[in-house]
Structure formats: structure tokens, C-alpha cells
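Here's a solo chain for you in C-alpha cells, the form predicted alone.
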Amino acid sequence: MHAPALIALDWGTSSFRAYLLSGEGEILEQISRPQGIITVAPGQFETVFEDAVGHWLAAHQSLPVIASGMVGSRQGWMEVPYAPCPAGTQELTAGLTLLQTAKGRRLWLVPGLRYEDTDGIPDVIRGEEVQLVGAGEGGQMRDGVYVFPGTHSKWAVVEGGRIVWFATFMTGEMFSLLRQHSILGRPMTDGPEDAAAFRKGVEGGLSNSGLLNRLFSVRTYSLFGMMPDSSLSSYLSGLLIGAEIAEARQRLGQRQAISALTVVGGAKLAPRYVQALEHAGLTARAVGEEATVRGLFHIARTAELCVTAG
């Protein structure tokens, strides 16, 4: 087995997760724990830090540690100016910032990008530019147009190796918000995921014939019984997937025109966007959540924080 030359963390919102990578960018090891930012009480970072990967660190002393997502952000361990955009490998790694533990161990931090449209409001990323290293190849970025699901919702455009523009859309939280604490959800019950109605859901998105109306839909389908209960969830799922890909396809068209994409997301999103984006006509491509990895390991590399084979 190749010797270990770095640890990864990809530390977000909801989720901790950390990597022990040989010079080859090779997983070792790695853990996954529900420890994100959200659940970590204010000062208990470094004690979360040190009881996931201490062992890793006891075992060999001198690692470096990369980080990237909201440990960085206000809410988290420690600030890091966002980056502006446009930005690529080069820029990430220029504004790595270092955190010194009281351990006195060394966790260098990916800053976030910053982006301001033609309206002026400012809009931020914080670790789908890590996704978008490593879904490129040997740490150069991609051309192209990517997508990535999630609570907020990221699409970004890359041209000439670095990120120039890019969009979030609250889909996530709100389909959570609706779920769970709206009249909408009350007559939902669990069932398995309803291709038909998820569809159905796309196209009413899709149509721009206004969102908020839409959405009551959802209760109307259950209260005259044109829709099973069990079959609620995906349509509103549809609906805002629907939505968000009329609203970014319009905003981008402001820019340039699209026809193909890429979604970086997990199992079970990734394939609900694919089918969402080909259903408006689109040729969409899935990469998995392991682009985070290799991000990471091309930052560390170029920022020449480990030794790499080769």
C-alpha cells in the first residue's frame, strides 16, 4: 500500500468527511460522520477535528491537512475571504488560508468564491469550486456548464479554465420547508419515488406559468383525489427541479446558450437532475461527489503542501 501524503477534509453543512490520501491522490482510508458545521457547538471544532482524524495524525506526524466547504464560512471554524470570480485552480490555491490548532497542528483552508451579476446582488460558493478541480482534469477545471443539487443549489459556467459565473437556487431548502412545515405536506404519506408525477412536476416547473401558483397544485392534485398522496412528494420535487432549471436556463441565456451539462451531485439527486434536464431537452452527464477528493488532492499538490508521486 502507498504511503499516506495528505488528509482531505470535506467539511460542510451537514456532514464530515475526511480522507487519507497517498501521493497517488489514492484513498486510503476515510469516515463519514453527521458533524457538520451545524451540529458542532461553538469552540468544540478543534474536538471534533482531533477525536475523527488524531489517529491519523498521531500515526503520522507530519501530515498536511486540506480543508474545503462551510468550515471555512462565518458559521464555522474559521473565516476565509472569499476568492473572486472568475477563478481557477491557481487563484483556490493562492488563497488557501492557514489555521494553526491549539494541538498546534496545521489545516490549510480553500477559500469560497464571490460573484456579482449585472443586477448587482452578490451570490457565494463554498466547495462545488473544489467539485469543479476535480471534476476537470490534472487540477485544470473543465470548460463547460455544471450543476450541482443540494440544499442550495449551484450551477456554474467555466470557460478558460476558471469559474466566471455561477447561480445558487434555494430548491433544497424549500422543497424541505414545504414538506415539513407547510399545508402541502400535510396530506403527503411516504411511498417509493413516482417517475410519472415526478415528471409531471418538471414540466409544470418547466412551463414559467408562475411558481406560486403552481405549488398549490400540490394540494389541490390530493383534495380531488387526481393524485395519490404517496405521489405528492415527487411532483413537488418536479415542480421546483422544474423551476429552477426554466429560471438558470433563462438567466444563462442572457450570457450564452446551453445544451449540455454536467451534474455533480450524490446518488440519489444526480439521477433526478439528469432525468429533470434531458426532460427540457438538454444532454446532461452525472460525476460523483468524489470530485471533492480529487479537488482537493490537485490543490494540495499545485499549493505543493504534500509530495507526490511522479
The other form holds:
Number of protein chains: 2
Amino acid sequence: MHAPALIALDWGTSSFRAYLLSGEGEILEQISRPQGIITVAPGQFETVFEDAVGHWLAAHQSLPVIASGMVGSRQGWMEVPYAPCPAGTQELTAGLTLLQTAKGRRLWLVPGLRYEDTDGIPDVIRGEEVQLVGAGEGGQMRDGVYVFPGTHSKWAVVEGGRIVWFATFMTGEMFSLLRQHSILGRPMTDGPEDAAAFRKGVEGGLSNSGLLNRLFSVRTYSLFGMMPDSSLSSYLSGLLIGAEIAEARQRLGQRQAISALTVVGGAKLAPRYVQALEHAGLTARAVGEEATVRGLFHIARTAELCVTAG
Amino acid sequence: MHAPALIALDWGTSSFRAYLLSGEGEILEQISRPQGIITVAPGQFETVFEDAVGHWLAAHQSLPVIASGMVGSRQGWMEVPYAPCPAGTQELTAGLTLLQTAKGRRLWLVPGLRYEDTDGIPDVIRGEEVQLVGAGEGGQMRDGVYVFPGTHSKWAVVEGGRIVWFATFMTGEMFSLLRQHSILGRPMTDGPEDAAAFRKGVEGGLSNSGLLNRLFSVRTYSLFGMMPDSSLSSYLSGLLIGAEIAEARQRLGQRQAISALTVVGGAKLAPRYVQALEHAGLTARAVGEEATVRGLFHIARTAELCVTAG
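Form predicted in complex with a further copy of the same chain structure, per the form predicted alone context:
In what comes next, the whole complex appears, and the chain from above leads the way.
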């Protein structure tokens, strides 16, 4: 086994993940806890941190720590200003911000990114920029269009190894709201995924006829018995993902054709997005969420935070 | 005072309204209770009804009763099948369905309407069809485009005195969901309406650039201090109403230019919609919700349920 060279933290809204890495970027040990930043009371970040990885730091005293995700947001441990676009590995590295803990530990926080489209409305990402480093090659981002499914889905364009555009879509949150709290969710029963209902939804969403109206079809399909209640959830999911793809396409259309599409996400959502993109006539490859730890390793290496083999 | 000739019930999802009317359609007495159908346990509709208007029926034995709204839905007292479009006063009258109560009272329920657009997705209204009769002249619907703001906003087109098209938009429900349960609602504070923020929202919504993305601007405006927290709610309301207008316009564009626009609604929402329509370059007149009772009177008169002066 190689010697530990780096601790990488992926500390997001709903989960805490820590990795003990070798100088080659191998994962030697990992910890995953449901201690996302929303579960941490103000002033308690250091306690959670020490509790989780204190034993690693005690065993390997001078180990550097790099972290990304919502831990660097206003609701996190310390707010790291958003860096502007375009940004690649170099810009992210330059934006690393040092957090010195009460115990004297040194954590390097990766900045999120801010982007302002022609309409003057700012948009932000925090975490996906690191995944883009990890989804690339040799620590550099790879050109293409990327989709990050989630509560707030992100689409990003990499050109010349740097993120030049991105946009957020509230798809996942909208699904949860409608499923849990709206009139549409009431008749829904749990059932296996219904691929046909999902596809029908995707096609409805892609038609771009307007979500406020189209969503009501979930109700009328149920009302007139045109779809089993156990399929309504698949249909709703399809409608929203289809609408996201239509919106992203429309916005991207202003800058470029969609090619070299990559979906970065977990086993639950990524395949669903790849499927929906296929229904839209687009081919996508999927990359797992482990892109984060690879990205953190490459940024730490570029910053020479640790002795690496690279 | 004229003699009572009719009891008209507007029994919706969240409220119960009863009117004692003369043969001229004058309101002699009225009752309003927060006993919408969602508050009524199955089997208890007659109790609520008798409790509210039993004294009118006792005083004027043979008084006919006409009712509209969700009371005729599957969740209501008795389900009345949806009538097809096109439909005007005559078709609604022909669709009146008799409900004989355990006590032997006779209630006539007005049917809702069902419409199927070219995309094969059914849509429904229940209550607005009666308001269209009331918003017309002499018991006949007046040609034009109508907007009914609400939890589920409805747009309808009347041609040749009959409803030929309508569509539902989940605008009001979406606003409540996002205000109460989403990340967008968190920073919102109560404040007076902010007309400038509302207008900015309407313009964003009208731009039709996609709601899933555009909604996220509520968050980033707050994040970067670009809008006071007390204005975010006005902005969100504008975004959704603007998007509704854009969607309705797109769908209507397939059939006709929008002219003779009428907003039918209460004092809270109707002026907001008239304002938003103005931002969209459209002129609208507003008609109050009392259109319901006028509509019920005209349908009862057409059906000759009561002795009227008309």
C-alpha cells in the first residue's frame, strides 16, 4: 500500500465524504456520513470534521486537506468567493482559499464559480467544477457539454479546457415539491419505474409547450384513468427532465451544437438522464460521481499541496 | 323586497357560498363559509348544506337549488360527468344533473367541461364555465379571451357564444409550493408588493427562456444581494404569471390573436394579472367573481327551474 499523501473532502448539502489518498491518487480509505452542511449547527463544523477524520490527521500529521462543495458556501464552514468564468484547473487552483482551524489544521477550499449570461442574471455552481476536472484527462478539463443531474441540475460547456458557460435547472427540487406537496402527487403510488410513461413524459417536456400547462396533464391522465397511478411518478419525472433538456438546448443553441455530451452523476439519476437524452436524439456517456475525488486530487497536485507521484 | 325564487350555491374546493336570489336575479341574502369540499367528510355534504341553507328552504318550501364548482367533482357530493366543448349556456343547461338529497331536496348541479387539444391531452374546468355565462350578456357568453387567475389558472376562448378552447396553468399552486417549501422561499420576508420587482419578474417570465432555469434567478438575486429579500416574493409571482402569459399566448397563437381580453377574479389576483398583461402589451378589463352567481341565475332561468321576471 502506498503512503497517504492527501485528504480530500466532498462536503455537500446533504452528505459528507472524506477520502484518504495516496500520492498516485488511489483511494486508501474513505468515510461517508449523512452529515451534510444543513445538518451542522453553526460553529460545529470543526467538531464534525475532527470527529470524522481526526484519526487520519493524528496518524499522518502533516497531511494536507482539500475540500469542495457547499462547505465553502455562505451556509458552510467558511464562505469562499465565487471565481469568474472562464475557469479551468489553473483558475480553480489559483482560487484555493486557506481555512485554518482552531486546532491549527490547514484546509484548502476550492472556489465555486459564477457566470453571468447575456441577460445579466448570475448563476452559480459549487462542486461541479471539481467534477469537471475529474471527468477530464490528466487533471485538465476535456471539451464538451456536461450535465449534472440533481436537485439543481447543472449544464456546463468546456472549451479549451475551461468552463465557458453553465446554467442551473431546478428540476430535482421541482420533482420533489410536486411529488410531496402538490395536487399532482396525491394519487401517486409507489411502483417500479415505468419506462413507457417516462418516455411519454420526456416527449411532452421536450415539446416545449410550457411547463405550467403541461404539468396539469399528470392530473387529467389520472382523473380520466388514462395512466395507472403507479406510473404517474415516472411520467412526471420524464416531463421535468424533458423540459430541462429542451430549455438547455434552447439556451445552448445560442452558442453551439451539443456534441460530446457527458452525464456526471450517481447510479439513480444518470441512467435516467442518458435515456431521456437518447429520446431527444442525443448520445451521452455517463461518468460516476467519483469524478469529485479525482478532481480534488488533480487540483491538489496542481497546487503542489502534497508530494505526488504525478 | 322581491320574493325569493332561487338558491344558488358556489361550492368550491376551499369555500362554500350560498345566495338567496329573487326572480330578477337580485341577491336577497348571502352566506359564505370556509366549508369548501376539502373540509367536508364523505357523507357529510347534506349536513353542511342543511346547516347553511336549511332555514331558507324551510321558509320558502319549493325553492329550487342550483350549484356549481367542485361540489360536482369526484371529491364532491356527487360526480357530474364533464360535458364536451364547444359549450355555451344551452349545453350547460342541458347537462344539469339532479341530486335528490335524503331529505328530499332537489339540487341541480352544473356540469364541468372537458376539452381535448390536438396533443390528445384532456383538460378540465369546473366553475369557470358558469362565470363565463355571468360575465356575458343576458345569459349568453360574450366572445373573447378570458383569464381566470388562481391556484390553477384557466384561459378560455369564447366564440359564437360557446367555449371552444380552454387550458389550465398551475401558476398559483406553483407559487405556493415554491414560496413555502423550496429553497427559493427561504430568504423571502413579508413586505409590501414591490411593483418594480413584479414587473422584472413578468418580463423574465414572458421571455420564455424556460422556467426551470429562470426560477433559479430568485436564488442568485438573493445570494448576490441584487434584490431585497422583501421583494423576492413579488419577483417570483411576476416570473410565474409572465410565464403563464407566454405559454397561453403560444398555445392561443395557434388559433387566434388575443383580443377582447377579460380577467375574471377576486380583488387580490385580478389587478395583478391586468398589470402583467399590460406589461405584455395586452389590454384587459376585469370582472369580479360575482360573475358566478349571475351565471347560476341565468342557467337556472334558461332551464326554467324557477319563476323569473326575465
